[in-house]
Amino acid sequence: MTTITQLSNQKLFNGQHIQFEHQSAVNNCLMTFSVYLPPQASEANKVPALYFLSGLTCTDENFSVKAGAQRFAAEHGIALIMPDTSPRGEAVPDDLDDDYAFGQGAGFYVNATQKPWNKNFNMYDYVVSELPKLIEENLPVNDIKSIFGHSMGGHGALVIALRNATTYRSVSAFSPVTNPIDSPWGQKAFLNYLGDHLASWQQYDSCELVNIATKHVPMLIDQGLDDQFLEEELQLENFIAATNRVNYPCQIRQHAGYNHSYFFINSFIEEHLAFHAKFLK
């Protein structure tokens, strides 16, 4: 078993908030995550997960500071899972045009391919695999699980859930990096990770990914109307259309006045946490 170090802890709606750190296997570096742990969790009645990725230059801690949904965890019994958005440290290589789309802080939650990132950047499979399997052996956890996400999180739960579609019950998104394929920031990171080729770019891409899809995982995604990334970044029209030609079920809720921030995540929180618990059962 592998052992993990507690951080830190605090008692949250009669439930544990709780960071850890441990080596990783998969990323070759020490990674940290935090966990909610709702008031229902013990070792005899283990709880459902539903794993949160962060987007660009976040942290495990922003979502768990700034989104609101540990009381609706709490509620609905369900733990959650917030990993770090890529691996870091000294020995860990970063952007050297300091890009914050890049390197440290945006892992794009692939399997890198290429060096030097491929000692390090190995965040699909530690999403996928090792996490998992951390959460399972040493919490109150059983192996029943949903996945969502913000912007390049977002883009990482749709990919995760489309390409794993038996392992995930659920899957929803807020602003989700759709198409990374036609992104500038997809572009670079892929390139970067996996080389020039295409091949690698469409299995991490979600627009490719439903065309082939053989099971459909339900999903929701929503979208500010206002968010400075939509057309060129986001690209929720090509999504959109992809989903369209193959009539993969997805509902799309498209809100005027929102932009990218975690203002619009906070808003709309408590409804993927009921939406994820009606599948977590």
Given for the second form:
Number of protein chains: 2
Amino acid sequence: MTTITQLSNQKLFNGQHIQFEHQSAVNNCLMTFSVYLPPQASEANKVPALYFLSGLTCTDENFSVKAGAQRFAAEHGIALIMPDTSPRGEAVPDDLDDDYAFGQGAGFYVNATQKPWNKNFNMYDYVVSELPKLIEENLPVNDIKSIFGHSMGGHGALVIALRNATTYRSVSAFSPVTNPIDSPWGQKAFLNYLGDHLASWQQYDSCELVNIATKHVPMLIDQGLDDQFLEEELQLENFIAATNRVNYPCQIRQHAGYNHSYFFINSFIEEHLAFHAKFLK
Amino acid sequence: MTTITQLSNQKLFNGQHIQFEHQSAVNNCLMTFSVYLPPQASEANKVPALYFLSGLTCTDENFSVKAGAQRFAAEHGIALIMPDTSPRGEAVPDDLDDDYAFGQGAGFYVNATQKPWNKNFNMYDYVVSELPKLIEENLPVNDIKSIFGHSMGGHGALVIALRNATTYRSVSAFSPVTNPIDSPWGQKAFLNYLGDHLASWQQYDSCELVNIATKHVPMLIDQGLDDQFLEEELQLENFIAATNRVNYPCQIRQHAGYNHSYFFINSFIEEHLAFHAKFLK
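Rather than the form predicted on its own that you just supplied, could I have the structure of the form predicted together with another copy of the chain?
Full complex below, order starting with the chain above.
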């Protein structure tokens, strides 16, 4: 059993909000993550898990304090698992120009193949394998799981669910990067992490992945129409076209007036928790 | 009509979260505040206001992004008014040792009488007079109002409601400083802002003010019992004793396991909004 260290434990909606750190084998560094355990969770009553993947620059804390998700996790008896967005630390490489969209805080949920990134930037394996194993071994959480995310984390959630359709019961996203192969953020990250290999890029692009999907994961996407990143980086229309081409079922809702912030997440978080709760029972 | 400048306007629960700045006459500096206008608010349908006073170190933003209050303000049709906790800026004096509990970020909702603080630190008049006038002149908000706050802001809310019992329909507090005359935070602030005059201090101490209250304001206080500041700074037991002595009615709830953080506020914010909504109709 791998060691995890509890950094803090705070009561919230009669459950526990706990921050942990541990030495990650796949990322070769100390990783921090947060978990919300609803009041229903106990060794005798393990609860299902809903993983939230955050966007650029975020740590495990942004969603923890800004999204208002724990209220509904407590209501539905679901554990929230909130990983960091990348490996971190002085021994971990970072963007030389401090670009917020690449390097630390911007792991893009891929397994890097290129030096120097490949030693630490393996967030795909971290989220899909290492973290769930750790959670299920150490906490009153069972192996029933769903996943969601915001922006870069919305991309991560869609990619991970599409590639692991038998593992995740449902997937949802707020304002996801849907077609990173075709977006400036995605192109810089993929070129550096994955090299100039289109086949590798396609493994991490939702618009590509729906083409080869053999099993459909229940899917919900919410997008604000006053989102400054919508046209250039998020490209929801590309994803709509891709899912229409292959008849991949996805509930996509576009909301006038909402921007890219946590205020948008807050406004619709109740419905995302209710969506996942249906499939996690 | 005083000029207020809109810094941002974001959609949230179908209403608007707006940040403003303006030149404050009573504080002699630029002040920032945030307002949440629920979807019901319009010039033809002005809504009542609930003022939230924040705690030490906070700006108008902490409660805005962490408390989860807008969901219920939207539900009840109440505007939230979120002022800063003090005057700010390079021309405003600050604690020389950067004490988080005094100076900028720590106005304690008093009118300072001592130099150099008295030029800017007049948060009592700011919250009671200048800000409501500005709000009611410029926004679709009527003059029906209640007030609540956290920690130092819980002290501010109780003091302001007790001294203006005909102005505020109801008051509530999370983890308030109830007896600042007797607490280290309060003593440092009052000595510097008000000088060594007990009579001045008593005007800003809830335990003193209940003694001379002639009209009762409906009052709710929530306190976590794992709050690190409870014994030395908050001293709820002194307030319980004071209200019992004079039969001042107050609903006081003590909650095992909760600390001083916004997670505590989040866990009970729905009930505070419902409490005030009853009196703001």
